[in-house]
Amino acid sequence: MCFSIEEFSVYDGPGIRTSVFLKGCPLRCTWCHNPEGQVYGRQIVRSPNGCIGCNNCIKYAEQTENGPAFTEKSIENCPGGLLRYCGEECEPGELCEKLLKNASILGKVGGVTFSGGEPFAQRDFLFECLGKLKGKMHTAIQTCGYTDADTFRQALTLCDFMLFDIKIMDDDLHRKYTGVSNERILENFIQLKNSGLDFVVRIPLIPGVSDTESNIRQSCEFFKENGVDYVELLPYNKMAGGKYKMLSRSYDPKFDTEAQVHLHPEIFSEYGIKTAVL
């Protein structure tokens, strides 16, 4: 199940990418700016702008324990067309056919990036798509690295490129802010490095969480050990909280979202690591 397909992604891999966002993620990063990607099933989302307060959506909602839940009828009867399903069941064949429509124009200048959520959360679907696209379009996986070693190993043979997030080196803090240990992630990274596949490492810079001097230093140590000389930095996006409202969820990131993000250019250069800020 995907929740979005974005053409012309410019920061998700080499060249111009079509990004496919797969639903479901094993992590719960407190700063997540795609909260609709966390849950596996289909959800109804409501755009906050343009509501005229006609209450048609509530009229057609079902009563549940957690309050009213929108239904298909709610979507149909919104005069502003503000409600929609987030998450669409699709067959790999159907999805790839759609992606391949752009194969001729993206052939020389880009490809497809599977993102999420966490693409490995839908392993079978992902692998089937990669198989179908192999040799026809350049493919990339954007991952948090949290999956079992076998799955990861197999993926390395199926795609052309990987965008690998390394968020927090300290395992306790990693658990605190993402809900899981980083042990598997770092192990998978070693596999990636040893595989010879093209990849790029990315660090989301979250103020006071991952942009601390100690985390950047530990990360650089790890990169140095593993021969990484280029890292992409993703400064925290202050708009990240915006989508929670559409899902009727509250945003509780557990850090100061207004704080300045530190890029620590001096530490990276100390370790001889080039960076790009995206």
Partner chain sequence: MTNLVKAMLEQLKSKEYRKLRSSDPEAQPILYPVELFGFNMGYSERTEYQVGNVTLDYATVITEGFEATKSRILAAKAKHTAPEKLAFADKMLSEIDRMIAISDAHRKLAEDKCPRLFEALGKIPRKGAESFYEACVFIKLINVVLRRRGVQHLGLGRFDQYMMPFWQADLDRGVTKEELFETLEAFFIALNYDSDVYGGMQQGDNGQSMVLGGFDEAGNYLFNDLSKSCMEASLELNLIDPKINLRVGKNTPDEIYVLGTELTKKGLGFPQYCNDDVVIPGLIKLGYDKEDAYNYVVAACWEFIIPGVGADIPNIRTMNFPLMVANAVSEGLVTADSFDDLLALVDKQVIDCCEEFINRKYPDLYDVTASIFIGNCIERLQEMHHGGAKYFNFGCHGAGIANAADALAAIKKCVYEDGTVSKEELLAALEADFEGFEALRNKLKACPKMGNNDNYVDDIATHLMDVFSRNLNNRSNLQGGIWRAGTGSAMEYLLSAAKCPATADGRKAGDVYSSSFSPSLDVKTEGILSVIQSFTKFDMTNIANGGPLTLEIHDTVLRNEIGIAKTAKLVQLFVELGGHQLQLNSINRDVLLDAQKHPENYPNLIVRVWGWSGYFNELDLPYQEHIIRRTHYSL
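Take the protein just shown as the form predicted together with its partner chain and give its structure as the form predicted on its own.
Chain alone follows, minus partners and molecules.
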């Protein structure tokens, strides 16, 4: 199930790319800016812009212990058309046929990137797509790295490139801010490094969480040990909480969203690691 297909992206791998966003993610990063990608199923989202306060969406909602859950009748009875489904079922063959139509436009350098959510959350769908595109179009996976070792090993034989997030090195802090241990992630990264597949490492810089001197230094030590000399930095987007209202969810990031993000160029330089800020 996809929740978005974005064409002509220039930040999701080499060249100009089509990015396919798959639903479902095992992490719950408190700074997540794609909360609609966290759950696996189709959701109803409501745009707050243009609401006249008629409450028809609430009138036709199902009442749950977590509050009103919008229904198809909520969508049908919104006079402003502000409610819609997020997430569409699609067959791998149908999707790949659509993607391949742009192969000549994207050229030899560009291609398709599977993102999310977390693409490994839809392992079978992802692998079928990669198999159909192999040798016909450059493919990339943008991942948090949280999957079992066998799944990750198989992915390395199917894609051409990987964008791999390294968020927090301290395992306790990783659990606190993402909900899972980083042990599996770091093990998979070492597997990636040893595979010979082209990849790039990305660090989401979250104020007071991952942009601390301690975390950057630990990250650099890990990168140095594993031969990484280039890292892309993703500073926290202060608009990240905007989508939560659309899902009738509150945004509780557990850090100071107004704090300045620190890039620590001196630490990366000390370890001989080049960086690019995206």
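Predicted model only: the values in this text are computed from it and were never measured. Residue numbers count along the first chain shown, from 1. Only the largest set of C-alpha atoms that superpose within 1.5 Å between the two forms is called the rigid core.
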Rigid part of W31 equals that of E62 between the two forms: no
For the rigid-body motion of this chain between the two forms, what is the smaller part's rotation angle in degrees? 14
Rigid core superposed, I'd like the Cα shift of C57 between the two forms in Å. 3.5
